[in-house]
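Given as structure tokens, the chain that follows is alone and in the form predicted alone.
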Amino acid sequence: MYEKLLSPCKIGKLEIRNRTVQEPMGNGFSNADGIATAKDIAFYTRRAAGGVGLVITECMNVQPGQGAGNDKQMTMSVDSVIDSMRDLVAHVHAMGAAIMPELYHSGCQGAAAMDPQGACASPSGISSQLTHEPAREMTIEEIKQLEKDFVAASVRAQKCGFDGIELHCAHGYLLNEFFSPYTNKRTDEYGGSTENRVRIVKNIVEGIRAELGEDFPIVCRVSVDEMLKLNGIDDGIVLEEGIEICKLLESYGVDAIDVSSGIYETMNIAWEPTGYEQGWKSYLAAGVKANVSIPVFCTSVIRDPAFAEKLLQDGVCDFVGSARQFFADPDWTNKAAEERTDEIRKCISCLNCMLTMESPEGSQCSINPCTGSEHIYTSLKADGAGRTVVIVGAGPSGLEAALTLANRGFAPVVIERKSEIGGQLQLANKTPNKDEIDYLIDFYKASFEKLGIEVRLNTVATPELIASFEPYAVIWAAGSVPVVPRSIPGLDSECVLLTPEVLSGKVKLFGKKVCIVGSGMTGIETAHMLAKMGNKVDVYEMVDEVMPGMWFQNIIAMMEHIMPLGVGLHPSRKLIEVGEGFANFEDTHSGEIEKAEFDYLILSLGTRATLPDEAIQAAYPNLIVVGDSEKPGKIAHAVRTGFDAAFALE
């Protein structure tokens, strides 16, 4: 069915078993010494075991003591990493995949504190307008040394057994900075014309060829359009010049082009939040493919094998790649080969992987609880022996628990009081640009059908009903309900609504003046939905910043959505009283009282756990509480706690 996708293809003389690429993405699994950890090895090996053709690691810096974006990246800058990297390569090769490291220098997008000179190396001393780290202009001597360091790192990679290397010339890092007229204002041999700005990579490629010959594959990842025109900047790389750069790279002996876009200042183009359609930027790869004869990789929010197959059949590209999709489901390729695509966990573009990258645990996936913990969750025990486990609640925590238990051989029974599975997901998918949430719901539906998991909808989990199953264990995943503070007078007014009433469609508002209290994800997405429906919306937030705790990319995306719709944002405002058609807010700094008038006030102040009643707790003292019932949180917490409970059940 996926003839092209699953067919082999060569990069230089290296044959890749199929056309799928695990694209590079920072994991945050390494130690400060840059050596590949057991966690790194397990992560990449799992993707290879899932059928990926080519694994490209996270970016590795090439200069000792500098050029890394953080202190949790693997490195290719010193010989001390060779043994661990050989181990990594051997594990990936044992699963049939090829593997390359992505080599880079962070440039002006790095951390000045990690540079010996206290400022980030860059072509022209121009700082990133996102990170604002101090930057310095590199000398000719420094550039020449950097070229040697890229060559030395490539030689080191070959000694480790890697099948080739990828040069990171994208996303605003140092090689991209040389390419771009936006960040390269030099007037010497490394600046000015396109050829001069690409000279650094020409010299690196020539150096690698001199050391390793013509048969060692070199891939270049290129932001062929920095998309800076979206920011009102005219001197960035646009597709026309991006194609010329790729043609030059081919002439220098590069074996493949990994097409990407964007830099940190246009980050949502490089690592998209929700709302971008599959293939939206595949025209970039198509433009390059039409002008070069070497293989071209396409990354463009690709989630469906059928969509990937069409890109290949249409000649848009030679390989299809993703980082986040293989975070979400390492078995994507195998499931395509086995025609089990309805069982794929499709990435929902929530960006939790980015948010958690620098956490102590490293990157974590909202919908795949094993990502980053493959060294722990090596396999599921198949010891369920048909024993019944009752799960109360069909939100993501309950669904994940049921799925995991079924895969262990238990007989889970899910009891859900509503008419459909999904829990809070069935509200989250109603706001604009959140169609991806349905990916997760559909995944659970397909998996439940395949495994024959029993779900009782429109059913209340009474003690008598639970007891009738004579369960081996009970998992409580009943979710949470909105917080309604009793201390604020007037919240029982008819003009006061809760977000579930609006998101579910129970209450429909058009052409109204609406006040939303709380600017977390739910509140701000409700504001977006209502504003699109023609309502005048104002959002009030007690803390000093709206959208507190949200990943900055999601904040940027939401601001781009809501500001043109005239949504008013009012931070540092504490709700103290509600009347019929008005509310009083206290300025948390001045103490002044402000009056807001509206047709409806919508509370979005978080949720509180739904706990089992005393009879159920008494009957099942070993009852396991998961998801929002354990602690209200995000999808990642719900899925993780549901999985952990089912994984650990003895």
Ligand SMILES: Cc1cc2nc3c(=O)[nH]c(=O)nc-3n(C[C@H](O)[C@H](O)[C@H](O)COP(=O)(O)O)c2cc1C
Contents of the next structure:
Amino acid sequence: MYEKLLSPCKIGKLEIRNRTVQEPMGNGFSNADGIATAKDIAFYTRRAAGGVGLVITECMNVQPGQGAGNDKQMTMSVDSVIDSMRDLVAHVHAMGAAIMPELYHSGCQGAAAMDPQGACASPSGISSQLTHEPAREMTIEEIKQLEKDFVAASVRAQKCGFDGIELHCAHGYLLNEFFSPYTNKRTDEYGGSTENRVRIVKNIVEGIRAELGEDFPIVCRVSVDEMLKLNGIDDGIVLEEGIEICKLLESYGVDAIDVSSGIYETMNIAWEPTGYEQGWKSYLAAGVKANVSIPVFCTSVIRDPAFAEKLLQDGVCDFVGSARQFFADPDWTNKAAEERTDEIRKCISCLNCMLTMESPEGSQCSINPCTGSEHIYTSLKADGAGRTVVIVGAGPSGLEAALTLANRGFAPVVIERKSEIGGQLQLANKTPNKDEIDYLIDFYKASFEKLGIEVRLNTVATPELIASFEPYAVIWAAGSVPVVPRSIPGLDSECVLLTPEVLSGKVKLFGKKVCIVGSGMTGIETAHMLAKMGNKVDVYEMVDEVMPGMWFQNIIAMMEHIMPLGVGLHPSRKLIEVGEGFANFEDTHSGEIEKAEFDYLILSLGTRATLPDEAIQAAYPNLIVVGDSEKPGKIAHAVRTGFDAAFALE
Ligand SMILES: Cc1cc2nc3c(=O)[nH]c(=O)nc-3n(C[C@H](O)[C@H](O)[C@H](O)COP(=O)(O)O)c2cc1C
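Given the form predicted alone above, what does the protein look like in the form predicted in complex with this ligand?
Full complex below, order starting with the chain above.
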């Protein structure tokens, strides 16, 4: 069915077993030595075991002590990493995939403190308008040294057994900075014409060829459109020049082009938040493919094997790349081959991987609890022996627990008081640009059906009902309910609503004046939905910044959506009291009281765990509490705690 996707294809002389590419993805799994850690090796090996054709690692710097993005990134700059990298390569090869490191220098998007001169190396000393780190103009000697270091890193990569290398000329890092007229204002042979701006990579490619010959595959990842126009800037690489750059790279002997887009300043078109359609930027790859004769990779929020196959059949590209899809489901390719696509955990583009990259654990996936823990969760014990486990609640934590238990051979029974599974996912998916949430619901539905997991909908989990199953264990995943602070007078008014009432469609509001109290993810998404429905919406937030706790890319995307809809944002405002059609807010700095008038006031002040009543607690002393019932949080917490409970059940 996925004939082309699963067919082999060559990069230079290297044959890749199919057309799927794990695109590079920084993950924070390494350490200050920059080695491939056990965590890295298990992570990439698992992707290879899942059938991917080509693994490209996270970006690795090429100069000792310079050009890395953080101190938990692998490096190709020193010989001390060679043993660990050989181990990595051997593991990935054993699973039949090819592997290349992505080589880079972070340039002006790095950290000035990590540069020996205290300012980021860059072609023209122009700072990133996102990070604002001090930048300095590189001297010719420094550029020549950098070229040599890229070559030396490539030679090292070959020594480690890598099948080739990818040069990271995208996303606003140093090589991209040289390519772009926005960041390269040099007047020497490295600036000016397109050819001059690409010269640094020409020299690197020539250097690699001189050391390693013609057959060592070199892939270039290129932002063929920086899309700075989105920021109102009439500068930078646009597709027309992006294609010219790719043609030059081909003429220099590069073996394949990995098409990407954007720089940090246009980050949302490089790694997109929710709401971007599959293939929305595939026209970029198509544009390159029409103008070069070397293989072209396309990355464009691709989640569906059928969609990937179509891109290949339509001649848009030769390889289909995805970063987050393989992060969310390493078995994507095998599931496609086995026609089990409905069992794919499709990435929901929530960007939790980005948000958590620099956390102590490194990147975590909201919807796959094993990602990044492959070295720990090496196998699932199959010792359930048909023992019944009752799970109360069919939100993501309960669903994940049930699925894991079924995979272990237990007989889970899920009891849900509502008429459908999903819990709060069934509210999150109602707001604009959140269709991806349905991917997760559909995944559980399909997996439950395949495994024959029993779900009792419209059913209250009374102590008697639970007891009737004579369960071996009970998992409490009943979720949480909205917080309504009783200390604030007037909240019992009929014009005060809670977000679930609005998101579920129980209360429909059109053309009203609405105040939302609380600008966390639920509050702001509710605001967006109501504003789109023609309501005049104002959002009040007690802390000094709106959308607290949200990843900045999601904040940027949300601002782009709600500002044109006239949503008012009022940070540093504490709700004091509610009267008929009005509320008083206190300015948390000046103490002044501000009156706001409305038709409806909607509370979005977080949620409180729903705990089992005493009878249930007494009857099941070993009851396991997971998800929001354990601690209200995001999908990642729900899925992880549900999995952990089921994984560890003795
Ligand atoms: C957490 C994270 C880390 C990334 N790190 C890299 C990287 O090291 N090098 C790179 O070229 N792209 C990197 N990317 C971009 C991805 O390779 C990919 O182009 C992007 O995520 C869009 O594709 P996707 O929707 O398939 O994930 C990263 C993206 C994410 C979300």
